[in-house]
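Starting off, we have a lone chain in the form predicted on its own, written out as structure tokens.
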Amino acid sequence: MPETVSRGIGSSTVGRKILMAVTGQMMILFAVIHVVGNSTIYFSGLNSYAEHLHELVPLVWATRFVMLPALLLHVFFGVQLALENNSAKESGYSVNTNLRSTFASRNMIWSGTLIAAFLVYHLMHFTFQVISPEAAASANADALGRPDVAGMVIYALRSYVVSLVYIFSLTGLFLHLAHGAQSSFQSLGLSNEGAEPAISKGGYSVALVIFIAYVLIPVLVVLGIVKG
């Protein structure tokens, strides 16, 4: 973590919660992003739009550079709260908000690694392709010569274990994003009593929509009605 950082907006609370709404919504901006083109696969169109973004490989790498240090601190500062409010509460200094929070914001440490260690293995699965390698899209090709991601995606999601561990780790994914979501929004000062309810439904609506789109690919793919 640069000491630049450290020592500048991330020094404070307040400066460590804005960056972690920050770098929040931009992983939600991908997310949507990264299940629409995902989405290609009920209409035979994965192969394609695999094909078309990696001809944009300056998009590509340009997306890789701002993603990896967002995530690497969305993670650092996430641990730091974390442990901060812990030592707080141990100190006998927090108050007990139990009765407003929710099952969600009282595990986010908890859903946050979830998600950390998916993302490792979904990277090694679909992207560096080191599991399952007999069925990696580098190593087969399409009807017209292309490599076949849809393939790939397919067979491993044929598996009952691989896709409930997609699912388990999606439901992370909803819990994290169902707090983040709104929280982001007070973090960065966009939110009073007034708008609060409304934020909240919204954000845990955009979750649920997120988590819809991601978790439908290997439901349909486990049932026989996606087949690439």
The other form holds:
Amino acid sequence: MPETVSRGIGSSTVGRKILMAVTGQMMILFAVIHVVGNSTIYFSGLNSYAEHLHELVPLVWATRFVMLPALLLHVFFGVQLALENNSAKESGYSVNTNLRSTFASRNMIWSGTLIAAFLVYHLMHFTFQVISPEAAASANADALGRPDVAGMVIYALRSYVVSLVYIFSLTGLFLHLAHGAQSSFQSLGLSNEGAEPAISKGGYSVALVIFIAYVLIPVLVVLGIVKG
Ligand code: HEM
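Shown: the form predicted on its own; wanted: the form predicted together with ligand HEM:
Now the complete complex, all chains and molecules, led by this one.
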């Protein structure tokens, strides 16, 4: 009987890697949708986008109910697998199946930790709006009486320190996805020796496109090119 079936998906290494891959791909999809929505800031559409999004109450809550457990599972099994890998290395029983170890692949636990810390900060800032409450969207309306989400984002990212925090964290996200995207295909059995170079390039490209799309926002705001 296959290992995943006989021991349950959450207790076998293969099962946990599949869960990591599926939850990771769900988060990549979220990241893509989120950056497309955020990019409406370039043509003064962010307040309208946010207003319409918040009108879709069931969709917003359904997404949160799916994404939060996905994130928690991803973090839990990621930490568990990293700890197991570490103790296997220490005891000399290393079974590293990565043919090519890279800086990104060796530091997944650190780039993941950076993303988790960034997410806490980001949610406090833009979702719960407790950092810089004077610029909170919930407390400031735009000319059309809508919560001023664009004003809040621009006020925050005009600061060099905040923009640097974003750029640094997004670099962590890039490193995480540069290895994670291709690795998720391998875990799902969608890669083989022939397809490996293409999957590897594809995963790297996904990470790079997401990075550029996100990082342009703080860069263009801090340079004063996007003013709202
Ligand atoms: C330049 C970069 C980013 C900007 C300008 C940005 C902007 C925002 C804004 C304005 C909100 C609040 C939306 C609202 O309630 O109307 C938000 C929420 C959120 N952002 Fe970002 N974001 C950025 C990067 C990221 C990244 C890299 C991630 C994930 C890795 C992320 C994950 C989230 C999550 C999970 C929420 C909460 C969604 C919810 O309310 O359920 N963001 N972001």
